[in-house]
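Single chain ahead, written as structure tokens, the form predicted on its own.
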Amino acid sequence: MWGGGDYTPASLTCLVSGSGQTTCTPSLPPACWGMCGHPIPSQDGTSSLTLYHIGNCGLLGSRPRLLLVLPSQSLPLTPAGRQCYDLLVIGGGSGGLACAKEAAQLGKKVAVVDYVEPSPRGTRWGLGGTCVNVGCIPKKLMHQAALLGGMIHDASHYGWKVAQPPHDWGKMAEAVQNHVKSLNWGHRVQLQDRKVKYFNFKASFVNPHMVCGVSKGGEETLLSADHIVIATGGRPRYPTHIEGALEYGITSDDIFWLKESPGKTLVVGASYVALECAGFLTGLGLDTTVMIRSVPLRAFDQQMASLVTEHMAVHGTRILRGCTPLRVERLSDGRLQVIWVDLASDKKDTGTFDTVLWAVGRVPETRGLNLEKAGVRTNPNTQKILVDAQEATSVPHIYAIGDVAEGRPELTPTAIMAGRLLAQRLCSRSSDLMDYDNVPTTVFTPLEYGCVGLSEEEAVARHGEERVEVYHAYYKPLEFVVPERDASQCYIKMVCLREPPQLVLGLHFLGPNAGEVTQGFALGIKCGASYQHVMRTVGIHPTCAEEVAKLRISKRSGLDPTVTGC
């Protein structure tokens, strides 16, 4: 990297190799982007040049990897000698792209650095982050494919003479992957339209204002910025303590990019990722088992979580509770043998599968960033970045948003909104902070579970059992009636304060189109809706959503909450 005069790389080589050593002079002012300054003589013997190196000042007996020579009087560095931006975003996922595009639209000079390390199985993808490539988008499409299988079964009851055809995984996967690739391209176009510079390389901090990026070919590029946003997200965790887990297993980073059907599958984990994947695999006609060590959907309302897994078990997913894998081995026929133990009885058992999918949590993508060189602090237990209400890290001009930040929901929409609001604050267009309360979400299991606000357990813990009222109902969706579908797990509950006007603390909906239902009621709850407000809302008939506006029976009453009539 060169700049600030007519000095050539050849003259630099001569100057540095003349003595073989350079001496660090801490008293000299550093460059605006934090490198140490080393005065070295020019060829006429005067001290008119300053050497800048990347890294610590210990250059005795060694040559720095990257050098910049400038006339000493030219400090601070000029834009001609570096790539400098108002805002640099590390991470090309939902939150990072939203922040970058918003800032660029508001007139800032912005760059995005993004690089995807291939999964242990070699899966790689393009710009857009987890949601676009290996998360929300392909998951929802495969969930829809599974739902269509159920609709084909229902069709005969409605007079359609349709045979149940076998599912073609390859065709589905190609369609899903083509859509994902179109989104990758769309993000590239949007960045170009907004004049956001995109770099496809792995980034790490050099100092608080500078990042070094390394391309696939090993080329290094330096970028500096007034403000830096870390939005690198997370990746699936491999249980490396289990023999064969890394060698033979896959994760959600791989399942959506398989060209061929995974066949008989063991899904290990109790997270929403585990249950969603197991749900659509079962719906596509595959023999699927879920192995749960403790409780499913730990972060969610536990009554609802029980109903979710109960529905899955009734509709074909085998669930092994209280079990954990001990070892995975590859058999001579290529299949995988899994040995596990029942934690209650200490009894070991064995099963044979075509695929083992690990869904045992995620880890933040922070370890390769050299955060210590920037002074950014992380939680030593989770490795997530510590942030304040303004998304600022321990270094005031460095921010973190999305899954990589400590205490934030691992949800795409929250990362997007947090990114946009942060960009607006950095551009002095707004002082609004991201509000992480009452964030709605949906678990796309075969029977979808949508929720917003507090779980029943959280409400009782926060307010006390005597101050909480729960209204609930078991209902049957009209579309379930003709095909005589089982609706035993279709359930709604609204968690409220008992004291009038009974502020709604949380809503939990289990049934078809749960995301669509929950999104609408989330607005009301965000605005402070009370139980009385909901009861005065006219329902749309006949819908599942109207059942929320008809919740009249409380748990405290002990009455049967089953809805009868239309």
Given for the second form:
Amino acid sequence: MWGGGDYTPASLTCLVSGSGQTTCTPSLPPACWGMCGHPIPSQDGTSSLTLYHIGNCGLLGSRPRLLLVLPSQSLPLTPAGRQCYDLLVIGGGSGGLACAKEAAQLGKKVAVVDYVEPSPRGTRWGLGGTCVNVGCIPKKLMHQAALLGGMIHDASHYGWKVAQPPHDWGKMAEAVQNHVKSLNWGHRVQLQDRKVKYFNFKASFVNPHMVCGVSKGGEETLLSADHIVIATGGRPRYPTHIEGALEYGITSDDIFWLKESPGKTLVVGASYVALECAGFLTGLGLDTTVMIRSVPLRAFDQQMASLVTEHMAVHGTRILRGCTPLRVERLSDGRLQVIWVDLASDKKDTGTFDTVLWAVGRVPETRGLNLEKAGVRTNPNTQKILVDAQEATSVPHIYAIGDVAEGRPELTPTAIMAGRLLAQRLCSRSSDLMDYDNVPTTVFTPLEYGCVGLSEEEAVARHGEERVEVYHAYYKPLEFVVPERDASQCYIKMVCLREPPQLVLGLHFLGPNAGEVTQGFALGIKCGASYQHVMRTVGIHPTCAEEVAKLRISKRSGLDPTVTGC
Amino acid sequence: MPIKHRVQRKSLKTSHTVSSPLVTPQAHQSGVLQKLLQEDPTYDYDLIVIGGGSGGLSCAQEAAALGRRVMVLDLVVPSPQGTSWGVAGTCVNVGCVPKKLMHQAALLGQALTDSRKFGWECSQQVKHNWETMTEAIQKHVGSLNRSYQRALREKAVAYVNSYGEFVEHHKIKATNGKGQETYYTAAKFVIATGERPRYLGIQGDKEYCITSDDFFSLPYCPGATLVVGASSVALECAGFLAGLGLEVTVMVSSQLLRGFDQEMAEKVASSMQQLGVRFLRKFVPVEVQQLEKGSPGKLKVVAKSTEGTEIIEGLYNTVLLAIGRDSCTKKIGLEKIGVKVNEKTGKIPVNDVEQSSVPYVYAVGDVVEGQPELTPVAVQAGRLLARRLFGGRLEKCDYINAPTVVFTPLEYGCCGYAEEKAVEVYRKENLEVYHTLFWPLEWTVACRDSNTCYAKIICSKFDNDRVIGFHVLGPKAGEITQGFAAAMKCGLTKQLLDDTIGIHPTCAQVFTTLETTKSSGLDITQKGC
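Since the one above is the form predicted on its own, can you give the form predicted together with its partner chain too?
What follows is the whole complex; the chain from before opens it.
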């Protein structure tokens, strides 16, 4: 643990008055030092106040240093102040909390600092980070609400005497938000149970071992720790170059917390966030348009990506390809007018919407952290923190996990696992590194897309077309037949090495419950499954997942990949 | 000298023919070469398959694709209630397919309830119409029958809608629905006659009770139903009837889901009880009386305790027997050619290449002794058998770790050992069982119970914590289990589960974060709404 009194020049004396005024002899230039927190009582009855030397001011050398001062007994005492921890985690999202809880369980003294800066629309939320509050959880629940709309439609074909009812956004949103709030509470309780100190502070580095936390009321506390983990995640990007974007648009930070229906919505972006939001909005019966500048789901297999958007288009989402917005204006009736340009024809077009949702990417939350004070390096292009395989930043005792770290998949379970493994390493419980290969994921579009391993493009790029065999099938989920649902986009492909035993490189599944289907196969790939292994697995009849174990048609054969019969 | 020369020339010629790059591959591809080499012109067919279900058809089609002359004999003997159906056997007509569709209908009923919590303004009481559902399902079954017939025609399989019965070696009598008899011979036979539901052998059972053979095409709503039995069929039917809003009672003589993990079986039953299914344990029916005719009518069931002398009576509209299935091996003349049948089970013992005690007679599917009664197993076994018989291939069907799912309202998926079986084989001290209850995200908003869904794996401690049993009770268990079964084929271990990233938020991800061992006795309950 870092001990106090790192550097106390013998010649320096400071006096702190009852009102908090500090005078030092010799006097320190204001640019050279700072104060953080309030005087705290020490065991001998005196109080201490922490001063820090910012560095590079010509005094005391160039290193940031800590100065400890013991002032008079007459100081006002407040409970806050400088606190020392074995591990300090900045950011109370999935990764940060997992790391903090694991380290605390292994006996470390741990604190978590978390603060949600309200969105430009003023949306704020509790502990748990993006996933819980404005990501996976509310997203999947709204996706489920949309799926239920489809099921109500199906139900009439299955004998239920029901007509398609209207949807009440407010009721859904309240239910979703209540669940999220219960999770916020659950996270607080878990931290308490594991004796992790939680601060609702906005944190910034003071020096490599010290972080200053500012509360909502502006109160400051200085926290120091042997190890610091940055897990501040990211926030949606606003295309500020577009006039009206910031004033009138919302992002995924807001959509799940809207109390009223967003109405006719324009979703701008081609990310999975864009497609998922557009998907459930359409499913809830809203007039929804997605505007995509170039390709959808860029990092994903492109054949699958186009099937995803094709399915959405067939099911009522309007998709504008090759277009980009120029301007958003508010009309006198309160609606939003968006002017966009078709990039191919350079033709301008206009549309009126109730809501414009930007889903054009995310920005890592590194700007307010004063990373330069700690010497933590970021990628100047992405603003993400550079990390090594140990998750260590350019400063060895400072780490970064989750969406804020450069080159990591922006996924909750990866952040959680990275956080836990990091805590185990810090506590010398294990030397296991996080394996970022073959991370499975699912895009919860109306027709879900689950994948693990390489895309076809990536497999060909790595191994060459001649060495890759792709098995594929168009299948029809049994549940689709009775309501006569269109299954044109229900498609599976397995990308394998061509040479026996045909190691599986990637699996791509488009269909209902893709998340549930993909998980087990992700394990299979982790275990080094070959095409032969999968083919020798007995199917579970009748499921969609069994179609994976029945993939017999290779793309190379040119045969019709449509599944018929049982 | 001249003689030697002649011999040499002959051998050269022979080797030239066989290795010709132009002639042989073509002949091989079209199957002509193999026919020339193997075909026995003294028989009408190379292969006759008895039984047109999943296993029989896959075998027949594969053999035909390999260029063989193949016949399928398939005739559905009507049930005692007079129900009959088309080609493709139990799975398509009176099994998996209609079962899963009725299960889906019941799940949709649950979805209607959930949907209100998710903002859909559905009316509180939605009625279900049995006829609409059954018609839709039968329409799909009919289209599958036709597509199978089409596939058989396209592959030039001779499909004969007749009952097959051996009369002497290599010779079979085919009797059609009108009683006309025809005789066929073949070099090889495959028995794939499957099974049919068993009756109790009590007064009134064949007259008044129905079985799964009748159930899926029942033209009227069965009303208050007594399901007799504890098989997966019994629980599945009881489950979706309850889901459709009917009053359901299940009468169980002893164990639930025999052969399955008993902890899971009890959890399945209690999840059904939550849905309103009533269980009468340790009773067997002794008499069924008809009180009123009708669609449905009214039946009185007298049942006797299996433990004492207690007698109970109950009134039901429908009694569905699901007490087990008997192999269709009795009336097909097996004794005439000496094919051994297990007296007790009626099943046909085969070796690891599906061969019966008579070398040219094979068996696949549910009639085979000691193999899982599953459609995909039969399909795989049939296909591989045809390839071995006629395609020069060697691959055998791998029956190890066949995954199974019971489509009860809360689905139960499993692969590998049941816990009690694992204890028997490995001994308790060599096992570690990891488990947890879990709460699907979709259930939170729907305010469904947070401690119903359950995940369990059984690991062999001294074999690298290899996963030897996988069990999941929860929504979409069927979809979840498949991939894990593939992973178990590749030697899944607990470490690999821990190392695999979960897909968030899904139910399946629960298996990547299993921490609590059963032996620790720690609490696994989840906090509720």
